[in-house]
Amino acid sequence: MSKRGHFFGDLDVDVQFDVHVGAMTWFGIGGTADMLVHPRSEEALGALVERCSQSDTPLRIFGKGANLLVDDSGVDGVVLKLDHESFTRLRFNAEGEVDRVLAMSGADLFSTVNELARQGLDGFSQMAGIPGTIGGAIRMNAGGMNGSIGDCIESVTCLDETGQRLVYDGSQLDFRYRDSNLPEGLIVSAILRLEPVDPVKLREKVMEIFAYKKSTQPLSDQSAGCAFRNPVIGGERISAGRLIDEAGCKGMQVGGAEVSGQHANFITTGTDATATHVRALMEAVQSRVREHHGIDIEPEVVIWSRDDRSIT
């Protein structure tokens, strides 16, 4: 066994090793990542990120590869994909209550979206059309203008870096504009809390807000969704897409990467692009931002470099 190897030898996981992650996001580029481990239980998993901690080793976790962008020169260390079933399974009547549900970290968004509206449970359809796992939508509390995934909060269930199991009451998190106060760590599941509602008009309401960000944003192009935070203006949120349009952006282009003609908060990809035109562009965006309103403007897509070490 190789010595790569011998580090998850005694554990649950399966194992690749310089895997082409980047081609797995949805901008489609980027490089590999030196292992990509996927843990067939909670044990093993709380067992690998204690390890990881232990001998200093990188851990990051892959969700959808909706928001986030690879560098060219790949990812060390371990990243982790929790896409086993004991991970991406929804549990319906979570603590013998019909309006609770226990979503694991893992679970597709989508997937979850049009499971409970089929079971008539709203309080999650402002996450219709926004792609991702539970756990990364937790983490940088990811919606839109019908609302976040931290308003249907009930707890979240996290392992700290020693793989301890924390976990958090909602009374104790404060879910902010794609922030939020919970610890770092690797969140494992939640509660969700729904209401239950007519099924048929729930199912009519989430694909109106499906429709809706359909014909507002380039879905049918490789991107990462919003590529800026809007900020605060003033006390006041801005639209970055807004700001980026009256900048004159629109149609700007470094190599294969180019600002969307449709949403100018978009940042789109080719067959010729790569991670460095998309910082490349990105930073030239800022610029432009920058000099046409005075407005520093900061990333909403997730970079992966080697000289991150940190759990994202």
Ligand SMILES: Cc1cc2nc3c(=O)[nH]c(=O)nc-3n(C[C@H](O)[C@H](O)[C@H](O)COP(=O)(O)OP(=O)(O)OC[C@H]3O[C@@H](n4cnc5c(N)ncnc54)[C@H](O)[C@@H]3O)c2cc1C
The other form holds:
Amino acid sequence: MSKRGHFFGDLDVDVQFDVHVGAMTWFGIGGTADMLVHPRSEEALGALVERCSQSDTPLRIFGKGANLLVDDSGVDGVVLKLDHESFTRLRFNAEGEVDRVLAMSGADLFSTVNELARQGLDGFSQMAGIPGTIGGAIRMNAGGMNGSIGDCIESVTCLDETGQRLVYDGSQLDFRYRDSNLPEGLIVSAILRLEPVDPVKLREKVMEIFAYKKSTQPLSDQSAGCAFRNPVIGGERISAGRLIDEAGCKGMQVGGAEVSGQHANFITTGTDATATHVRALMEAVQSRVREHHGIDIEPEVVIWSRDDRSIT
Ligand SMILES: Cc1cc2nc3c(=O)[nH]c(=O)nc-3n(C[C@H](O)[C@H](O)[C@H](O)COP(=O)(O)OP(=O)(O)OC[C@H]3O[C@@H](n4cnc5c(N)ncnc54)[C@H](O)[C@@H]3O)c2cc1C
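Same protein, different condition: the form predicted alone was shown, now please give the form predicted together with the ligand.
Next comes the full complex, and the chain you just saw is listed first.
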């Protein structure tokens, strides 16, 4: 067994080396991960997190890569993907209550929206049309004009960087715009607090939210959703897309990366794009918005590179 393979020895995990994780993101570009690891159980996951911590091995978590840019030079250490069935399921009647669902962090958002609609459980329809996993959505407090995932969180179970299991009750959590007070670490699962409703009406609501999203965002292009966070100006949160549009950035290009003509806060990538193009275009947009409005806009997209060693 290779030295790298030896690191995982007895653990119940699948390991791949030098995997093109950039291609697995929604941008579809960027470099490789030295090790992509798929744990097969919560026990294996805990042991792996602890082992990475003890050996000072960088650890990152890849959801669906819907809000992620992987640098062209790739990333070192371990990238975790929670795609084994132990991490992708939903369990209905959690805690013996019909309106509580346990969602594992690797569960897909599109499937979760559909399954909950089929079961006539509302409280999650605000997530219609948003790509990603439960874990990635909680980390980003993903959402939109109809609300965010934090609105239906009853509790979140995490692992800290030593592999210790911690449960946060919803009352301890403060979900804010694309952020929360949830400490750094790995999200394992969440209990969703939902409401039984008529499944037919709920399906219509989900379809409406999705149709609106499709009419306003370039959902069929390669992107990571909104590239920049909406800044707070004079106590009010304002649309970064509007600022970018008013600064005349629509259609700006660097290599194969382009500011979408449909939604100015989306950067889309073509076949010849690189992560370097996207980063350069983001900097050019930030400069132009600063010159035009005197306002700094910050990236919403998470950027992974070899120099940064955080757990997420
Ligand atoms: C076409 C398109 C439309 C979008 N529209 C919206 C929108 O309307 N609203 C919105 O908010 N977002 C939107 N996004 C962005 C994206 O869908 C969300 O941010 C989503 O939550 C990302 O989830 P993910 O699982 O893909 O996370 P990733 O992109 O894989 O990761 C994002 C971050 O979360 C961390 N993470 C992932 N899983 C875990 C875990 N289990 N534990 C701890 N950390 C974790 C990662 O390490 C990383 O830091 C859009 C993206 C696209 C491509």
